[in-house]
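Heads up, the chain below is alone and in the form predicted alone; it's given as structure tokens.
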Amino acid sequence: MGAPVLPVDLPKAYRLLNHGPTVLVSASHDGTSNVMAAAWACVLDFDPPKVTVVLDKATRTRALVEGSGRFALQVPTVAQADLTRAVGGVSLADDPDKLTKAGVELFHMPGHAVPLVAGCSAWLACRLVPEPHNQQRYDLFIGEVEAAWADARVFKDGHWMFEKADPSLRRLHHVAGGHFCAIGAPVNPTAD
């Protein structure tokens, strides 16, 4: 083996796979909304499509999804990092103006009471699917998406088309400890 090849403390061995699109999820109930950033959330389900995301049980967003049943993520651009990053480090609870100070603006779509976060690139609405054990023991939440909308600049057809937008639009890819990447060229592999 050519590379050199060092241990990684188990503490810290999430990060190597914590560089997936960084969400903000987004929840309202009873006349509150709030939006956090959250790096672990996946595909989980094709058909009917669903999403997992990971949410503490110390986060405002997470009662408001308990209490809603309700949840949006959506895909934060570049230009959105200064909004992610302070959206994932201030609770609503110590900062009943965290939004506002973050530059939030939140709009809502035809038919779907959950709050949406507007720049970003992509919004899924989902629906929870109550599961009590993954949610108290893992902080897991699973939701099934009833809507899903994407910005034309970079997603069409069916594809992300970032090398064709605004580098300002590429989604961003949250590394550890505040340190964020972003997407970047698109590799196509040779076909046999």
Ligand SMILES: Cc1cc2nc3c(=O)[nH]c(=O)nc-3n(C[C@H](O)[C@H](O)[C@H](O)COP(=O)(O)O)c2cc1C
The other form holds:
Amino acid sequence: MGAPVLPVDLPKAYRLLNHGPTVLVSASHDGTSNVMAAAWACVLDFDPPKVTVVLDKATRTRALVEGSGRFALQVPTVAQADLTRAVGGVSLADDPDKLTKAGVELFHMPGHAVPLVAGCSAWLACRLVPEPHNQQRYDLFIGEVEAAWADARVFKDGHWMFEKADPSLRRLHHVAGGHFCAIGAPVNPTAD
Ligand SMILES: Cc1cc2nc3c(=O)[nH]c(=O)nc-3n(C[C@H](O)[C@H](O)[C@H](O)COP(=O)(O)O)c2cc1C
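Having seen the form predicted alone, could you now give me the structure of the form predicted together with the ligand?
Below: every chain and molecule of the assembly, starting with the one above.
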């Protein structure tokens, strides 16, 4: 007997794929720095490495990305679930103290102007690859990754290694409505 298969309402279909790791998008322009949450971020290419992220027109972060031509994607941890909800629930346009209230601490890596969020497990510094049609029509932004760093407790030699690390370092996977799940059990630990 096959598995029971049910139709999924189209407005809920995105939830079948939604739970890749949620990221924080950071950017800075003209003296303003900001961070927002984004579930709709994706890998686009290997070499040079490229990523995509959907930035709604209403977000303040988007204007900073467009203004500076730079952004960073970073991977928040389970310990940062409240921070992630906070930066994803309030706009800098409505609350200038948004980052302080959310407990965001920013830092910089030498040679990179884009601000990074402390406490994440990985960071990707990106140069915006301008695609005005995609940005305007689909809110879709492409970034070429210029540098990347990761917390060696959970990412080493090209592999995520959650099984032996503190569970609070796992990634957040957003389903919907502020509900996250965490994953990390390897299925084939010997694969490259
Ligand atoms: C878990 C989570 C995921 C989100 N994913 C996205 C996303 O992929 N794209 C987007 O434009 N907004 C997303 N948002 C909403 C933005 O983070 C939210 O609008 C934020 O307040 C924008 O902040 P800003 O205006 O200060 O830039 C998400 C929010 C949460 C909580």
